[in-house]
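Below, in structure tokens: the form predicted alone, a single chain.
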Amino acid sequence: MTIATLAISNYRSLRDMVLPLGPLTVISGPNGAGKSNLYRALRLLAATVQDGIVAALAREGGMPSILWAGPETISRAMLRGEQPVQGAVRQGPVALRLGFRADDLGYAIDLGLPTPQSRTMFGLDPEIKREVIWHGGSPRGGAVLVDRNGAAVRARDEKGRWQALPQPLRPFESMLTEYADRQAAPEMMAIRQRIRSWRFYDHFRTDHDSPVREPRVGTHTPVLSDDGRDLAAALQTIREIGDAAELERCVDDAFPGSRLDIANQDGRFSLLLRQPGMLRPLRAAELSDGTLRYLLLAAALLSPRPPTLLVLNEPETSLHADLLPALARMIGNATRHSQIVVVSHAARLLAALEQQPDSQSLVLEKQLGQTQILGLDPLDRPPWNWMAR
């Protein structure tokens, strides 16, 4: 069930892009390049199934904030410098796109304006004007499965053939949130389903406030929440219902010597760590950034309830260099259970997630404002059609 390519049309820099996914992918480049444009799109995707990619739009200020700012196309010349950037009269609607093909089903969603006839206040918000889901390589003919077209949806049966869903959709209500009948349309269950189990960690708290410092009520925690408070809970449930002893030798990895405890006082779950040398074990609030930082990334890599697929942002902040190595490793086996896309811009994490089987790495640059794969011959683009309006 892995993503064999992800397709983003018009999400700022994101003009064009449309990049093959691994067990293991690794995101790089300088500052600027489009690495954080990835990663939000990404997460836009994400909010398709959680009835909340409008909202998520509109936070990063709507339609006219986060559509690409160049021209519509880019001519040859332009990228020679043989003719200055310019824009021209609009031949496409305007529209924000984005979707994926993994190895049974794939998945696109196209947002645009509302239409000048629309009487509403919300003139900013976006409107979903198509979703398709579809089966094998490309969203043509008999490939298609689900096809929602405005507030239409339908769905092909056993047979082959189309049959209308009964309730027609807003334009801010995706299918995946909207249609819950596993006869009529058993794709958008599994799509809803895979979406729903992504998993993404970004820049975890770890200041002298940071609530991971303090002693929390515990309860079974297979999957470290966003901002990692509940991280005691999920070692725990890590060390009785995953793998503890990949979890030892993770930190033994990073910390040699070191063991992992988890305090009970009526109910409420601390961290300890013994080390080597040291009379008692540190508590949460006592660990460095970087040694706090570790763990939640174990605790995310180790849950005994792996996502299909996880995203790491940056995972490098705060972690010391000799950290990176045991990191990669412990990132590298993840990938037996999960598909892991990491943006990171430390060379040394790079050079060492490079070496873990079955990784491949993605640079990305910009040119004329629109970011580009590194080395990436358009031959060797991954094929991605969108279905039009």
Ligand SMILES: Nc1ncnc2c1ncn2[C@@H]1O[C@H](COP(=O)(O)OP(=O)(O)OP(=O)(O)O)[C@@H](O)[C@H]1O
The other form holds:
Amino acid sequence: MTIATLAISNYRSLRDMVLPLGPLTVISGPNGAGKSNLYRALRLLAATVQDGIVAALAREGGMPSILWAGPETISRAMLRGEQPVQGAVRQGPVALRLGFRADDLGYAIDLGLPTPQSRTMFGLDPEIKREVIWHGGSPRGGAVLVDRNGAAVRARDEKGRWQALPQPLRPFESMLTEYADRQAAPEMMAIRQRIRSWRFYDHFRTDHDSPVREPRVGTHTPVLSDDGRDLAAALQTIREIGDAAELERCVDDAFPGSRLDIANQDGRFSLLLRQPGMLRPLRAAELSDGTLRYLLLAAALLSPRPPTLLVLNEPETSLHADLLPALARMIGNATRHSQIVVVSHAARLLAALEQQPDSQSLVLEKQLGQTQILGLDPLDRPPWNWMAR
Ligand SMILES: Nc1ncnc2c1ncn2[C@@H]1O[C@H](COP(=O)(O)OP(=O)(O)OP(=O)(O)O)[C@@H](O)[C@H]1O
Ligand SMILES: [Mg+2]
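Show the same protein again, this time as the form predicted in complex with this ligand rather than the form predicted alone.
To see the whole picture, the full complex is given below, headed by that same chain.
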């Protein structure tokens, strides 16, 4: 079920990116190398089943903003600086493509510009042109199991014959969200369920007025929300139905001698941390940004309902260097249940993550505006083919 390969084409600086992913992949690189672009591209892929990829792209400024702004092809002479970077007459269609391949199945989506005859005010919405699910190596011939081309979707039946699915799709609808019918194509359900469980955590807000610091109605919370507002309930859920001992160990690892507690006042939960030297426990409102962020990451990483893929963007933000080894251990342990991608800047976290078993490090760099993987031999690039439009 783990994702072996992730492919992105024409998304901002990721003109042509094929990444090998392992159980724990750590992505780093200098400012502007394309780390956040990679994080956002993964989020977009998740948006196909979560809250709509077309809407997510429109909010980013639509195709004019997100498409690779360089030339369609980059010649060797341009790379060597012998020829200026210039555009040429387009050979292929304008296409933003995202895809991944797991051990068993692959999925790819191809988005393009609206056709001139589609009269609409929603000019920022790209159109979904093609979606494919395949098994094995690449989306070719007999390996293709489900194929969406424009409005039409067809899937193979048990005997391998193509069956057209009723109910044509609109250009802003993904086939993954529109066909909930198990019988139509079990692979569609499998991909949809997998992507649905992907989780992303990016810069928790912990300022004075952050909702993380306020008591909230407590309800079973096996999955910490995006902004961490349900932290106390999520930690209590781990204590009741998750790995309570591991949570205690993680707190003690970072803050020796400290103990976590959850207070309940008329159903409203708040977080308390008992620390050595204090006569009373401190409330969430009184904890430091770094302490809260560490506890938020603990709640995310110890979730009793672990996702298939967990992506952390710069989890080191406002953590003191001394906490980073404890964070790396927590991340390393979470790979027992989830595949993890960490985007990070912090040398000390990178070094500590490299000590974790099964970790793989990818350093991004920019060459003529294009994000590349530093030191990756072209022969080691995982094989990848996009389907033609
Ligand atoms: N449409 C586009 N086409 C090509 N490149 C783009 C496009 N939009 C943004 N970029 C480039 O992407 C880069 C930004 O990448 P990103 O934000 O991923 O960097 P980063 O590695 O996260 O850097 P930092 O460490 O500073 O956060 C910028 O250098 C910008 O030039
Ligand atoms: Mg960034």
